[in-house]
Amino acid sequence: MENDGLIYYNGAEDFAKKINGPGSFVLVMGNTKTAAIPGITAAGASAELNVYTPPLDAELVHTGRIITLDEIPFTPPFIPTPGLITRAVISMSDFREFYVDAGIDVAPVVPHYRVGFGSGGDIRTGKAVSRVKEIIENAKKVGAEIASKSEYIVIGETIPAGTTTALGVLLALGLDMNGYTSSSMNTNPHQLKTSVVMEGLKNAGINGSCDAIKAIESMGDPMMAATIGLCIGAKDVPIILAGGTQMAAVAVLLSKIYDISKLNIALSTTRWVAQDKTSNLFGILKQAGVEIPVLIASLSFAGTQFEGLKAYEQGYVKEGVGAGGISAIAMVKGIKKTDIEQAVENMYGMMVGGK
């Protein structure tokens, strides 16, 4: 069902009725050495600059500008981070903001919680994240604290190469999901991602399936552990996992660790992910038996004057930084889809100037 820029699946209309009062947006930041593999991600202008993606996203969302670098490193040709969409929504809504360091290389110049112990490894080694249980426990405390100040929480992520680690944990769990995860590129590098994951599974000694903690330790990323902890800690309020196939993988992991039926939880993403023919968001949830509502923000930049924004319609970027989820919840609360699109266009125009 579609209504005013929102598409509802699996009981999402009823979930949307629970969204009242002031909510909180939580951005979980992470890095991994997996992101340095050539051709694996477009989340950043280059492999060298990938480490800056999380802090720059946080700074952009929080302040409307970046602080750590002199200028935003656009993905050529000036394709903006989805953090621009998130910032546009933040600027016209009443979300509180919280930032969580799950394991990053460069800290943002914004107030943030730290629940992790440094960035993740290269999943080809089969040793991706250390101290997973500790990250989850730390994040539980943060989730409970944020929930105590919130009517609901929207959890987004910023972690380059996150769709590759998503594939890694899904296959480690024994789920046949090759080709199911999306990509920030318009040509999804499935063969490369699968070869990376298979090498990691071999080195981790996983032949068949393993439990969720082992899957994250071997093939995952710090964002996954932190987000799982946040969800469990925030169990008393509605929770929106704001993201695409990465957050679908988190939902699957969460369901293996915690009784997800005890949570008021939904997944929310963009139309660009939901309709992506190179991935299968709904297939991940269905095959894993995770029955949760899904809200789709039907944003469009088809009519924009800017080529960098039109790239979203051509399969680039698609999602990230909670863009789809925060847009969907803002629309649930009465903000018009066209107003979000116009705000993004105005902000982008100011950023690129004559470029």
The other form holds:
Protein chains: 2
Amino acid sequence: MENDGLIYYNGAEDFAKKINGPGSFVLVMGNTKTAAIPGITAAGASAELNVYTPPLDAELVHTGRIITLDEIPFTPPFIPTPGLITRAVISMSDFREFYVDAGIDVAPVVPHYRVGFGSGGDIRTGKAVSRVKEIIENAKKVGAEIASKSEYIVIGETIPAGTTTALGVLLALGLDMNGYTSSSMNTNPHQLKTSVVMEGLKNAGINGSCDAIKAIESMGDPMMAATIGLCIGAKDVPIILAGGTQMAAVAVLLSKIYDISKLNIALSTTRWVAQDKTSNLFGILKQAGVEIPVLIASLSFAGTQFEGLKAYEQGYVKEGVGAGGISAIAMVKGIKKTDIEQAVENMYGMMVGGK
Amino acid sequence: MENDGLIYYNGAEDFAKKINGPGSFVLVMGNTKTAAIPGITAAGASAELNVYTPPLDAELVHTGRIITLDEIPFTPPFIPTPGLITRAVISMSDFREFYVDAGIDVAPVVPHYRVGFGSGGDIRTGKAVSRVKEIIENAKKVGAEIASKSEYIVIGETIPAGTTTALGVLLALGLDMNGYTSSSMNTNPHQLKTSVVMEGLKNAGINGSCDAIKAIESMGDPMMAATIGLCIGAKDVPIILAGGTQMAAVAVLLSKIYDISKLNIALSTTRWVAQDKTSNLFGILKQAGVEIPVLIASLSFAGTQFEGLKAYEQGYVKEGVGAGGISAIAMVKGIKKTDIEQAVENMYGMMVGGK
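The block above covers the form predicted on its own; next, return the form predicted together with a further copy of the same chain.
Below is the entire complex, every chain and molecule, led by the chain shown above.
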């Protein structure tokens, strides 16, 4: 069912009725050394700069500008982080904001909770995240604390190479989902991702399937552990996992650890992910038996004058920083799709200036 | 000059006229392994629990309760953290709050900036803080960011054993200040502190004097580096260093790194420090030639029914968590001294309950 820029699946119309009040947006920041593998991610101008993606996203969303670096180096056209969409929605709505360090290399100049212990490892080693249970426990406390002052929470993520670790945990769980995860590039490097994951599974000694904690420890990333903990801690309020196939993987992991029928939980992402022919968001949820409500924000930059934004229509970026979810929930709250698109275009115009 | 619970020194009356608007309170959290030396500090129930003092202080000030531990173990009477005073003032006034991790072991369940890289070392080794210049640079960005939304900033600290590291840097700078720094105990363990510092100076190879950066690297703590950076970054607004001899040491260090005549800076602490016969706050400032304005909050718990609070009148605790400075500035803003004392007593009564 479609309605004013929103598309509902799996009973999401009923879920949307639970959205009342300002609500809180939570951005979970993580790094994994997997992002340094050449060709694996476009979320960062280079392998060296990937470590800055999470703090710069947080700074952009919170302040409207970047602080930790003076400027972002890029080759024109500048394809912007989806954090620009998130920032646009934040600036035109009344969400509270919270930031969570799940395990990052460079701290943002933005106040944040810290639940993790530094960036995750290269999953090719089969050693991805240490202290997973501790991260979950810390995040449970933070989730409860945020929920205590929230009508509902929208959880987004920023972690370069997160779709590769998503594939990693899905295969570690024994699910037959090769080719199901999305990519920030327009040509999804499935072959590279699969070979990376296979190497990791071999080194982790996972032959067949393992449990969710072991899957994260071996093949996941810190964002997953933190987001799982946040959801469990925030169990008393509606939760929106704002992301594509990465958040679908989190939902699958969560369902193995916690009885999600006790949660009011949905997933929300962009049309660019939902309609992506190089990945299969709904396949992940269906095959894993986690058919939670899904809300799609039907944003479009087809009409923009900017090449950098048009790239979204050509399959670049697609999702991240909770862009789809926060847009969808903002629309549920009454903000117009076209106003979000216009705000993004205005902000982008100011960012690139005469460039 | 005394006025309604406030005592002014060094031209602080004029400084007080610059205090307009809500202002921001900044709590800088740090740990140093120096705190594990038996007998060096009372800021924490035991050496093992010292690492929890900064996060619990932050949680108490921000939320009115502790989160990271279920309860604080203590032997009656429970002498409370000065964070209780800070919390009382926060709850009855309109300060904005910011929290800064300068280098701690356990993160609080409170959103905070992170400028440091873990706790400082035992100063007996002569290796106290690595990456001092990086901490200062990070903190400068945070200071500028906070100042951009603040009329003025009040900077407090929470770091067990901070008076010992204060002595450490003062002697490292070549100042003759043995016996000048305060203590959280009623019997100031000067002999122990001096022997700890002497061992550190020897191991650091400091024979005579060194510069401020080297003093912090060898004999200081992460809080000092962070606070210096915050002050430099916040140079466009009035700054109140809220603390006793630890903040006096920070002012001295800052004066060696930056032209403080360009800053609008004052120090503010409690009567318990200002009148302490076992330390010499004004001696530190005078002898170092850093005669910035000083505002004293003349709080008293002489009339309380609670032994735990009366202990403050017997020389226990004295200061910390910005308690004196935030009380003084609250009084400048018009809050009554007796109302602060009553609020602390009420909160303490609720904390200890029937105990």
